[in-house]
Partner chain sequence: MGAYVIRRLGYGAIVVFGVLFLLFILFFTVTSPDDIARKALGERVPPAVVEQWKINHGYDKPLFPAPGQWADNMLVEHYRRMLTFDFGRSDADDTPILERIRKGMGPSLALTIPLFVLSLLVAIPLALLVAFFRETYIDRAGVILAVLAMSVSVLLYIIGAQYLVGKVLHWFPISGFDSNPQVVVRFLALPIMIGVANGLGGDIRFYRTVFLEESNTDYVRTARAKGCGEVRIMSRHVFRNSLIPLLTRIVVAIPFLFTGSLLLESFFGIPGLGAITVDAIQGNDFSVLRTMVYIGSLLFVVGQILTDLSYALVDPRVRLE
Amino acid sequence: MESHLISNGIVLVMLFGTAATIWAVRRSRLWSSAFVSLWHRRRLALLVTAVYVGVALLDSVAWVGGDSLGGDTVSLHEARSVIDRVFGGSQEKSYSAPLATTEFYGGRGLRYPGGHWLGTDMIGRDVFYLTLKGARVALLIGGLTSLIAIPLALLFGISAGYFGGRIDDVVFFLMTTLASMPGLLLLIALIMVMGKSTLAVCVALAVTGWVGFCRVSRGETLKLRELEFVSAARALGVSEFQILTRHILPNLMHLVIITFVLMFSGLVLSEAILSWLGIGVDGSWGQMIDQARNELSRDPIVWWNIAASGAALFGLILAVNFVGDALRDVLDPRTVKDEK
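For the sequence just given: structure alone, the form predicted together with the partner chain:
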């Protein structure tokens, strides 16, 4: 199993990507002023989002070896992330309340009295640890899905808008057909036929999610195609491919950013629903909520599991929603209408 190496590689690529983006943003007046005004409007939301991303990155860097705190030898031979190492081996046997010194039922002593800030779940795992690990899953769902859906939507949207004719007819038919299938039902059908896995969930979310952005980028391309600078480029003999990459695509970038942020929260919330239906991604907050739903009917009730995962989910979605709103105001003065 070399999956931790892939994960490390992705972290590295992301860090390089971030550095390249910062460099590009600083060079462009438009983007740097947009960022500055976003920072002034939504400082807190940006910081909260950054914390989630930071936790997710810490959970993505993993390596084999080092000492095992709990003293179990199995974990010595598997890759563990930074987060795993911080919480290494803090395993109990059953429920315990936040900061408790004894087990919740029965009152036996804990191995780490007072060490579980948010308590432990049914099989004694630290809830704070699980909640932190959920950040990586949530960002993976949002990120991977957008990585599939947005290029797909751009490809279809731009070619339909720019070339028109038959291509437009085909793309338009494809969009209408997919848009005519109720989102949640199509999502379920896709995951059921592909089998339950993280990739299947992301592909299914992408298939149901790309249509909205495809429609936006097609419309915008239709508008751009008629503008003077595109006509000028065509008159000067610039190739079609260069017109698309140099003149059309950069003018769609602000829509890409806005769509990415606005889509993100919807994707994470959809995954929570899928988890509840039993076809979500392992380790997500949705799954924690699903596992905790019967805990409220216990007596005395176990509330920390659902409170922790629910609050973590709410915090991320809220921060991203606020950033998305402000981003839309900053980047698109005409304000794209709600796509609902």
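Next, report the structure of the form predicted on its own; the form predicted together with the partner chain has already been given.
Shown next is a single chain and nothing more.
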């Protein structure tokens, strides 16, 4: 009961944040022109990304009660999402190939002949349903981890670049220490200490992933603090906090957006690697790939499980990378200057 209420609350916050972002973009000529340019450059990638986000939202909104549209009998006290209710009633006893009418091994008839577009896995779960469920986990891993890592990197990077001195020494020591450790081993150690929950994986990925953007924000702040408009604000008696929030941070926002998009795909791939090692998040595409790797040695080969999860993972990362490259071209002042 509590978990689905929290999930619904997170969805409402995300929708409110999206609406606020759209409202702010429409009011700003700079961001409006940037979005129009992005739409013309990578329209298909934006549409594909929107489909993934829509599927993830449909799997995030859950409520108790009501019947499953798929026909399974469920507990009246079990919270089920829209995806669960539409595609959840499709359990079989064992493997079946895509659009098959009989089991892959044994040839026995299916409860839903021809109804599994991507077949079923070893315990009879619909692969298309599992693939759709993985979108929510992927966006949660990429989005939530980025929302933890980027503010952390901004806090340390801007503080070190603007104030310098001992603060810069401490931040640089932290960055050097983390950069000198094997990232994968540190990630595994953190997850084993905090547990294998989704939140623990997100925190561990954020702790090991903020260093790169911290270097970028520190270097950019070192340059910005010496510019004329910052010196003028300081001469007029503007407080350090106001300089940071009104002059330094807004000039880093294009880097924040680009980093968020590019970091997203790397985090999703990192979770897939963790799932391959057996410490990933339940329900992710990486876990599906891990569970399906032994099926490639069967005779005949059960190929549709790994094909579906791999194609979904590939499609999301490719679309996000295309959007990230276009954002870099649109928002990077040097690129815009070169095009002119």
